[in-house]
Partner chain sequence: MSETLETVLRLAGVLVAFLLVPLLVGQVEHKAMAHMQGRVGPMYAGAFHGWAQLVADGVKFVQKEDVVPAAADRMVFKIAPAVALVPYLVAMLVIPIGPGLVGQDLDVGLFFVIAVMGVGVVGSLMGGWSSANKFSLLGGIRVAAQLMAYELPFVLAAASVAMAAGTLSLTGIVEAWNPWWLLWQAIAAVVFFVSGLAEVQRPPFDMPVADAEIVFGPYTEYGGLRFALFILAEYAGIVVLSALTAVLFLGGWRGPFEDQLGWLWTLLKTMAVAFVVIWVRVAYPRLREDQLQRLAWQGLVPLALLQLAITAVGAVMTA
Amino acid sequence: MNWPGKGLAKGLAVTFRQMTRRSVTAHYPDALPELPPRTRGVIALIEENCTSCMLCARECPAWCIYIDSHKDVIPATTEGGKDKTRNVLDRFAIDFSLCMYCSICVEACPFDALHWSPEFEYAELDIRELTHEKDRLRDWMWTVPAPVALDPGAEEAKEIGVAEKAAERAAAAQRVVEPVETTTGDLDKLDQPKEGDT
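Would you give me the structure of the chain only, in the form predicted alone?
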């Protein structure tokens, strides 16, 4: 039997039942969310690693990465040698109003210059402020978490083993090459007879 107000009574019953339960709402910004370790918040830049190869800008589907660079000539170190050229980064900017957070640029970078930071609180009142230049992208590096530890049973990365062997060889070579420093005062002490000598 359908009596009038039955739906209203059911709705009020649900309301009263929920009123007695504890709220699960996180009151942001007083309670910050617990983010997963691989959160995509903002992209950070290690400027020293960037070679201006433009791979990230070419692979970006949103075309939101802007890179300007110029070539510097490094004179030859030996007589008759060739001068070398290297790219110098003038501008590296990411427009986060266009970014899709797809991570293609981070994965495409062969020199690990781009990293994800879990920071997501960078809202602006002016949309033009969402274009972060290289100085601001460098500041985000301090918020990038350390890489996840390897599985305890996993093999060590080959690069680490090669680097350790190279460092050991360099240290051994340096120990062999280091000359023993002596002064004239030390030589004079050698010529003097010790106590008890006749």
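We call the rigid core the largest set of C-alpha positions that still match within 1.5 Å between the two forms. Computed from a predicted model, the values in this text were never measured in an experiment. Residue numbers count along the first chain shown, from 1. First, how it differs from the form predicted together with the partner chain.
Got the form predicted alone; could you also share the form predicted together with the partner chain?
Coming up is the bare chain, nothing alongside it.
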């Protein structure tokens, strides 16, 4: 039914109904926000995992990751053996005034040394203080949440596929080997089908 002023009355009704509902304001400093999983708040670094391979620094489109490292020599343990070298991380810093939170570094790291933390309260009054060194980045690691469960029906992680294939192969080898009943080590069983192929 249409009557004059219906639209006007409707407008009043909508605003009045809204007034009786709870407001949606986030009371931020009084109440912390509920952030979604995988929030990109700040980049945390597990120093122990980092090999100073520089992949992250090279992939970063903003060139805001600074890495200094040197090589330590580990003397050979056996007589006449070769000395080994090891990378030692001297400096790892991210300039968050340049970072665009693209997550390319986190994805590029082959050693899972970089992670996103939901922590976001690190504003500074001076732009130069936004370059955070590895100690601070390491501290943020404690705020990284456990990975969230995959969505139902999502593709499984690559690592799981690789492990499953290995297990299948091992089982197949077992079946081939069983009738012979030679008790060799597990590793040998794994190798056997390969030897047969060649």
